[in-house]
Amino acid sequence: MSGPILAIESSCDDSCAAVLGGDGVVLSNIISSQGIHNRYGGVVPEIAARQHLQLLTPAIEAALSQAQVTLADLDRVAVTQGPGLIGALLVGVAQAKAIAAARGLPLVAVDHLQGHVAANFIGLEPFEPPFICLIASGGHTLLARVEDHSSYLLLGETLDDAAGEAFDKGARMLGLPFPGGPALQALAADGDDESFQFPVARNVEGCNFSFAGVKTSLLYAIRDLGEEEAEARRADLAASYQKAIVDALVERLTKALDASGLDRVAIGGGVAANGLLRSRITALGAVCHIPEISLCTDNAAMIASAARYLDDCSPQQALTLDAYPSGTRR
């Protein structure tokens, strides 16, 4: 069994550090939310990068302290290489390279999306491949067939907005704070999800997604109701809008399961914290694995989990490692 892995995740606005034991058990998982972007209604990339400069080192120190390990105890250092906000990623990559170089530790570069898949491998009873994985977050929405621990086959992805982005922008239209997903879900609990028939994009190819239409439909519904009526029916609008997004996710997931012949499903990403989505997926009848909420949103424990199954960078790669804002691991 290998020793503990220190992992760093800084792809967006959460400064994250974690220590994972060689057996896959989380020893610490620190998520330091910047808490500054709500005033802008969304994440401002430059501000996020500057906040990481302030918050990431304390997060690493807290992760090591909580895990009761020191840098001398570590087996490897892992870091999110991409995709994400390039400035934010660079802060994490630079920090990981510095620690690895100073301590003579192997460095592992991890794709953020592979991390979300690998969240399902955490713990003493990991959810083993093969399975279909739905990843839905503020920046990404995709379906993957997972056959092993180190990679996945892309089955479909969003052609425009991500599901989490649709939640956030819908929440903003309804006058809710950022991040919008939790606030919209709370408001929707008091509404009737059959009050409005928002569209679910079914004319997209294969298992791909599209959320631009439902977002525009909400905008028009609010406009047509008028300010006073829209305010009175905010809960109904939220419930119907949430249902349309979840319907799209579940329909494509069901299609992927049927096409694959598999009856095993896992989910990840911040939208996986949505209560309606979790209940709908659980009700599919497939063998289902849903990580705890702290492992669905951006976190470093999932990056450490992915690193367990990936090769270390060569010494030259470790020195020249760079971040990438989109695409896949280079």
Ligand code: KG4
Contents of the next structure:
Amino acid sequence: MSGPILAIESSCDDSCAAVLGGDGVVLSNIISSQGIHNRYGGVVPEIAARQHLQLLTPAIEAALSQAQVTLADLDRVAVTQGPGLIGALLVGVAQAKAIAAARGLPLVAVDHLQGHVAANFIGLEPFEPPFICLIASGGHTLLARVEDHSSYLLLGETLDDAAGEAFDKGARMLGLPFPGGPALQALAADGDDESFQFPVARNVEGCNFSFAGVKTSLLYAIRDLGEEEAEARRADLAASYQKAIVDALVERLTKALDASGLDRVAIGGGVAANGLLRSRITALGAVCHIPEISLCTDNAAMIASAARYLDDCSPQQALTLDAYPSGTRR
Ligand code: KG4
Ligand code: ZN
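Let me have the form predicted together with the ligand next, following on from the form predicted on its own.
Following is the full complex, with the preceding chain placed first.
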């Protein structure tokens, strides 16, 4: 068995560092959320990058000390290379390169989405491929067929907004704070999800998703109700809106499962923290793996988990490693 991996994740607005033991067990998983973005109603990329400059070093120190290891005990250093906000990613990549170079440690570059998939491999009882994986976050929504520990086959993705983005934008329309997903879920708990019929995009091809329509129909519903009535029915609006998004995710997941002939499902990404989605997936009847919430939202333990199954960069690559804002691993 190899030694511990230190991982850094800074693709968006969470400054994350974690140490994963060589056996895949989480020794520490530090997530410093940059609360500062709440006041702007969304993540401001330049502010996120500057916040990482302040928060990443303390997060790394906390991850090492909580795991009771020092840099001398590490086997490898892993970092999210992309996709994400380029300035934010570059801060993490620079930190990881510096630690690896200074300590003579191998560096592993990890794709953020592969990280969300690999959250399912954490722990002493990892969920083994093959399975269908739904990744739904603020920036991505995709369905993947996972056949091994180091890659996935893309079955479908969103053609417009991500599911988390739909939650965030809907929450904003309902006067809820950013990030909107958890707040909208809480408001929905007091509402009737049959009150409004928001559309589920079924005319998109294959296993792709579209969330632009549901967002627009919430906007129109609020406008048609008028200010006072919309305020009185916020919980019903939230419950119906949440149901439409979850229906869309579960329908496509079911379609992907049927087409694949597999009966194993895993999920990841911030939206996988949603209670309704979690219970609907559990109820599918397939063998399912639902990581704990702190491993669904952005975290560095999932990056370390992905790194366990990836090759190190060559010494030359480690020195010249660059981040990428979109697309997949290079
Ligand atoms: O994976 P993640 O932490 O960051 C990205 O890579 O984007 O996902 C963040 C997204 C946000 O859009 C947030 O509103 C959503 O996940 N989210 C939720 C819940 N918790 C977080 N959406 C619905 N219900 C939740 N409980
Ligand atoms: Zn993410």
